[in-house]
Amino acid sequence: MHFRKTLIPLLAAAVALPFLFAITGCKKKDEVDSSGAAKPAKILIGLSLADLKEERWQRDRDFFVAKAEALGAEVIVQDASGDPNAQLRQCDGLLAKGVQVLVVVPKNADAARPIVLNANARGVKVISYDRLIADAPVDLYLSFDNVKVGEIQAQAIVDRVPAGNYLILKGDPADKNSDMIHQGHLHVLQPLIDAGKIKIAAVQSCDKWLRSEALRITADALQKNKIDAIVASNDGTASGAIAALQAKGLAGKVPVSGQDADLIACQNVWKGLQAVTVYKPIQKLAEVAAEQAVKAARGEAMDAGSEKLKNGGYEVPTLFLEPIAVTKENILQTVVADGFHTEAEIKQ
């Protein structure tokens, strides 16, 4: 009896030992880094896009996902379809799924504030991509210099029409980029306005950057005034303005600006219907964003420089990339040379 009492506990301990080792023993090789510290089994990044209807954002998504996956991350993409409330719900869903970083293109800069606060509560970093979220402690803002974009647009039009009546088509009033772009417009235009050389016939915002809004506003302005030049804030609004000009037989006679180097805009630049588009090498932007997101997910410091931008009550670390003016004269050396569009596509 004494022998049996001794043997049973020994057998139980022997059976339990592998289980104890499995629980408390060394981590599996793929669960530790080179220093022996534990690391997550996978990197999970949430990418929240305001609206995927525009060609521009489809390209951003594809470049971002490809780069992040090449770096070993998994990306969950959400499309808010232009609804800021849907974007908030989707981001909450991404947080619930355990993303370690949120990369957000906000539909509405102010309405996106709770996204950042909810992420902060879970210890999740937020990168504000191309558009700055307002009045929230964003960890990194990554974009092109939008003031510079506005300066490029206005200067290209002034070079063609140094005096006359101007129509300015701003972007979505809920998008802080629209204000920064217009700030750039005024850097160039205000001295000429003050000198009496340029008269602003109208300055109007295009809700949601809609082509239809730009068409309506331009058609109305053409009814009321002689318009000599149009400073449009992106290629969608430029396309609407050009459609209104075509209805009056003025397309190609009134210079129009834009930005994003969308295919239709590049075709219009080639045909002489649009004076300039601003090319923002979005592959570079998306890939830098993916690199920074993966760094943040690994607990590493992101590469923000000394530049900071106020978004209300906070100063946000900012990385700016340089935009490029594209005209008929350099379109083959810029967007075509980069593989953004082919020469055949632009000339069709």
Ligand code: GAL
Given for the second form:
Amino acid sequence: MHFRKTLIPLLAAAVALPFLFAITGCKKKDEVDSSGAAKPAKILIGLSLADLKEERWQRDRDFFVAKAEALGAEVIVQDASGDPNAQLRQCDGLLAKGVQVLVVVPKNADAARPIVLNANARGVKVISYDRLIADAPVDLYLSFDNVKVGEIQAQAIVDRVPAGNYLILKGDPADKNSDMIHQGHLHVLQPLIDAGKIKIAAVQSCDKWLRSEALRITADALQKNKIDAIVASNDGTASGAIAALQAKGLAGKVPVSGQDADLIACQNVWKGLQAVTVYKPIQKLAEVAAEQAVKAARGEAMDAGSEKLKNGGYEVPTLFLEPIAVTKENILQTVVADGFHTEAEIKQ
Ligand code: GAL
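Since we've got the form predicted on its own here, give me the form predicted together with beta-D-galactopyranose too.
So here's everything in the complex, that chain up top.
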């Protein structure tokens, strides 16, 4: 009898206490600091990267994590190594770990749609980082103006070759940025094509932004046509095009564009093998993303830009940062001045 008299009240207390805390708002000891003040809930952010192939994504990751941690958040980073299915699984894992916001660089814009739907089902916000997840209610698309990137690339080439045969190397067809960049190319090139000054010898997509794809396409184009200029959509594909030109003794004679201010590309710009790269201040993009992610995790409204991008059946709040044209003439005042690369590295 005595046993029951003590056990039953204890059991009742064990069951009732958590509810008591919940109702009275009393914090469990780990939710208050030494003075008894409520500690802010831990912010947990999931960062899902498509891959780390281009050096810029390593910088995006490092700048993002540093800023988020400076703001008191914890970041779990996942690298899908180029596999869209792995990215889906990893994001499910992040949601299961209780992240309060997901920041995603989609490997495949269409395949990444379920990530947003699964997150929304749990009330988790999604920031589409530098690439737009297609046809999904993304909470914020944060990127550089990719149409402007394409305009910068094409204009730098037209400035050098106002007439002639052009090869256009588009980016990965699974990356929505590739079409936006090409839209920018045509804003500059179409009037010259219509005027009969420029002829497009070939326009082809480089699967997965692969350097090897650009090399193969450029070598093939050089076999079949006289090529006077190459509009390449990023530095990896520019590097493939330059390798194909080198095999024909044409490197430095046929201007090539790029994007990302990769070190090799900046060295090639300095040497005159690449006409332009487009520098996108990655630190600024990553830090703005971290600030927005912390806001979202705290349940605060994100500062979306004025733009709303149509995204299938949705309008996505969009924030575009300005890309910068980098040529030999201004590389020291941009990429080097920002500390993105050193002068010594570039002049190697
Ligand atoms: C694109 C991005 C480019 C380049 C490319 C290669 O989405 O807009 O800046 O990084 O990916 O990864």
